[in-house]
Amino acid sequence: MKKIALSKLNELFAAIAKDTELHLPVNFKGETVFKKWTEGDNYAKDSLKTVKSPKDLFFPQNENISNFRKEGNKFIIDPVELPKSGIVVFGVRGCDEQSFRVLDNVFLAEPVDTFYEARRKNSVIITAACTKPSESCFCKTFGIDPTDPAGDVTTWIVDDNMFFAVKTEKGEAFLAKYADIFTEAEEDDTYRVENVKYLANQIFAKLPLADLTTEGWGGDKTDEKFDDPKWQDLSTACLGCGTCTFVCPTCQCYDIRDYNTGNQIQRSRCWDSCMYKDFTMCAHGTARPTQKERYRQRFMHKLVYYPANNDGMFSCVGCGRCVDKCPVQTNIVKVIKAFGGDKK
């Protein structure tokens, strides 16, 4: 385990930024967001989670994927150049780290999404352990340890120091590259980190959603859940605003649009939402014409369809963003509880 004084973090950030793009949480207009680090930015180390997850560092909210133009009677396709180097993402919470693996199962499966792959494959993920969760957190429901999250490197803050533990070969190479900035942790430091983890777990055990469980959900529950009358009652209040999908770190729906720029056609990809009534609209209409069907689709995908195709892994990481942001509180927690997923 390595350590660095918090007062030297900007020295580390500056060294990283000389080699590659560094993205980390910063405070911006009263909110915490992931931002490309520049001199003068302060790492929002005390903020629990960003408004939006860092997924758009790999799956941007909007991106140009191709250009077309006409020369005489021929159409010329101008491919968009793929990113050539990865980035370092610092301060990722355990829930958001797991969301990357949820997205990997989608975008790195055949046929591979080359845009996502190019951004993801050479990037380093440095996670930050949680010590002060919010009441909307329920990541442990999905098997995440927020006090010791996965990633290439995991960090803990203890008093005036930050400790770094290697989790992957990529993480080992990262720490070796900046070895001059770190010092070796001592045996007493390891004890202090373990104590921080222990105390944090005591807090997590007392959260309002600590007893939330996925019991009764999974890849074999389609027939049992699909026609349940509870969906009608649950969906009645839903506004179809799509807020839940845009703050969700695992939602992967997108739309493709062509725009005439005057001298070429620009093909762009942008996030979309299965909660919108025109989602996947075709000439004959839409396959899910009612709000109940759209509402059911979102949660069946996260709790049934996705685990059916991904070895039981759920497409929710318990970050609680939808709990915080849904204007009518028809979030995934309400769905899980309605079907009995609560030990209380």
Contents of the next structure:
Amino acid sequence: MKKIALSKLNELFAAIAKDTELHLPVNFKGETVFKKWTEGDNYAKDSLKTVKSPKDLFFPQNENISNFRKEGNKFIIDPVELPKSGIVVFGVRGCDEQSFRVLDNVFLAEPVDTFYEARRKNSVIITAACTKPSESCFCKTFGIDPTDPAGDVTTWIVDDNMFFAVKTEKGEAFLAKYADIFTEAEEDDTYRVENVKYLANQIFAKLPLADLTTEGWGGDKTDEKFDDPKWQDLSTACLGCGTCTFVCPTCQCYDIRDYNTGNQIQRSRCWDSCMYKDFTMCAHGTARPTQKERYRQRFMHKLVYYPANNDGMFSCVGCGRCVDKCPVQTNIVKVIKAFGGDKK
Amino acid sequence: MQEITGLMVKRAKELLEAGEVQRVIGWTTGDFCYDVTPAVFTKAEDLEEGKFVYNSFCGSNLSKYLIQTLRNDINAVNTAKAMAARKGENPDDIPGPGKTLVFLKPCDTYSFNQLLTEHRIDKSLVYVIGVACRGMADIEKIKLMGASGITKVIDAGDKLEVKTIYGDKSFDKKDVLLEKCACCKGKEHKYADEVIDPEPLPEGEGKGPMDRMAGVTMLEEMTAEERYAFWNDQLSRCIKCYACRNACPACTCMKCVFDNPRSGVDSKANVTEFEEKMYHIIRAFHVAGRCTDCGECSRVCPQGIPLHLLNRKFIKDINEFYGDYQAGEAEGQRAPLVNFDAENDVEPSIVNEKGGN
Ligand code: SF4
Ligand code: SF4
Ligand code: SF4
Ligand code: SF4
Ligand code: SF4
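Please show me the structure of the same protein in the form predicted in complex with its partner chain, now that we have looked at it in the form predicted on its own.
All chains and molecules follow, beginning with the one already shown.
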């Protein structure tokens, strides 16, 4: 394990930022967001979840993917250059780290999404252990250890120091690069980190959603759950906005639109939401005519369809953002509970 | 709150059991007391206290839910009638949708009147119970003031006792009011078939502690550049989730221009700085003169963008140009912006005369 005084963090950030784009949670206009670090930004070490998840570092809300134009009789395609590869994302919580793997299963499977791949491939993920969860956190339900999250490097804060543990080869190479900024942790420190983890786990056991389980969900539950009358009641309040999908770190749907700029066609893709009326609209209309079907889609995708295609892995990571932000408080926890998933 | 909830449940049960209403639109809750969801109840036995709630987090405006609920019920009746006709039965034997009971806070009744004026709902299908309100709390403010790990919130008069896994906290309700409640227009119901208010306030009392137009005045005092920078900062954070539109009781178009590919302004993401503002400018104009200042747009925004400032600027201007006007004050009002008056209407040049303000 390596160690650095919290007061020296900005020195580390400056060193990283010299080589690679560095993104981390900072307080910005009254909220915490993942932001590209520049001189003067301070790491918001106490923040748990940013409003928007860090997914748009790899899968931006909007991006231009191709351009077309006509020259005389010729139709010319101007490919858009792939994004520059490799960034460092610092201060990622356990839930968001797992969300990257959820997205990888989708975008890196054949046919590979080259834009996502270019951003993701050489990136380094440095995670931050959680010690003070909020009531809406339920990452443990999805097999995440928030006190010792995965990633290339994992960090803990103990008093005035931050500790770094290597988890992957990429992480090893990364730490080696900045070796002179760190000092080696002592044996004592290992115990102190273990103690922080131990105390955090006791808090996690007290969380109101600690008993939430995914029992009854999984890839084989389509027939059982699809026509359940509960979907009607659960979706009554849903406004059909995109809040839950846009704050969610694992929602992955996008739409592709062409814009006529006057002298060319710009093809863009942007996040879409299954909660929207015009989601997957086709010539015959929509396959999900009322909010009930749209609402069901979001949760069945997370808890049934995705696991069916990904060896049982769920595509919710329990970050609780949709629990915090749904304007009418109808969320995935209420869905899981309505189907009986509230006791371990 | 406990007392009034009991009275509400009792009345709703009576009306359901007597068959005077077929369904009740109210609120229910989940794990944390503050996670209140609008809900439709159709059986008296579902209306138990605990399941039906009325607490300091019932900020959501139920008038908007009437549109969809009534539409669904009418559709169901029409389908049943068509089926009957096909089977050779008399469609007139199929009973109508019956009435829907809705609980409305004072501010929600303005929206209700506005919906009546715009013929969005049929009042013969609705039974309105006005419920007393002493201000709703903003859970975001409570969290910002340091409460995390919340397991329960207890309404204790002017205080909110917040139980958390890190220890208990107490808040003065007046410090954590929703923006709309801090600027409350008054505690009088503008429409109701009956009112439940165990301890009515003396007449004229009940306005929020804050000046509703203070924020607008602050913006007007800025230079155009400062104002532009202010909105640029705010609107650049918009994630285009459309929660503000979908919650708004004035946004009732069957197909909104922003969902219509043929409108030329539809979009799902803000691509340029211009688009960040376009949606908000268009929506503000569409609801100008119709917005009752119910505050839902600002309440629901996940990014905390002060959308009320846009709407209140319109309200302030309308008041200044045409005399005081409050949308939703009564059913059937002639709103100044749709009322041609050659003598008194302002000319577009007013914008220049006021220096772009
Ligand atoms: S679940 Fe909530 S956040 Fe999601 S679309 Fe429905 S109202 Fe919006
Ligand atoms: S569904 Fe909700 S809790 Fe699950 S990952 Fe998405 S935002 Fe987080
Ligand atoms: S614009 Fe906002 S304040 Fe006005 S009616 Fe709509 S939701 Fe209410
Ligand atoms: S923004 Fe305009 S078009 Fe869209 S719903 Fe509101 S009033 Fe209708
Ligand atoms: S609710 Fe907020 S973030 Fe969502 S579209 Fe409206 S202003 Fe933008």
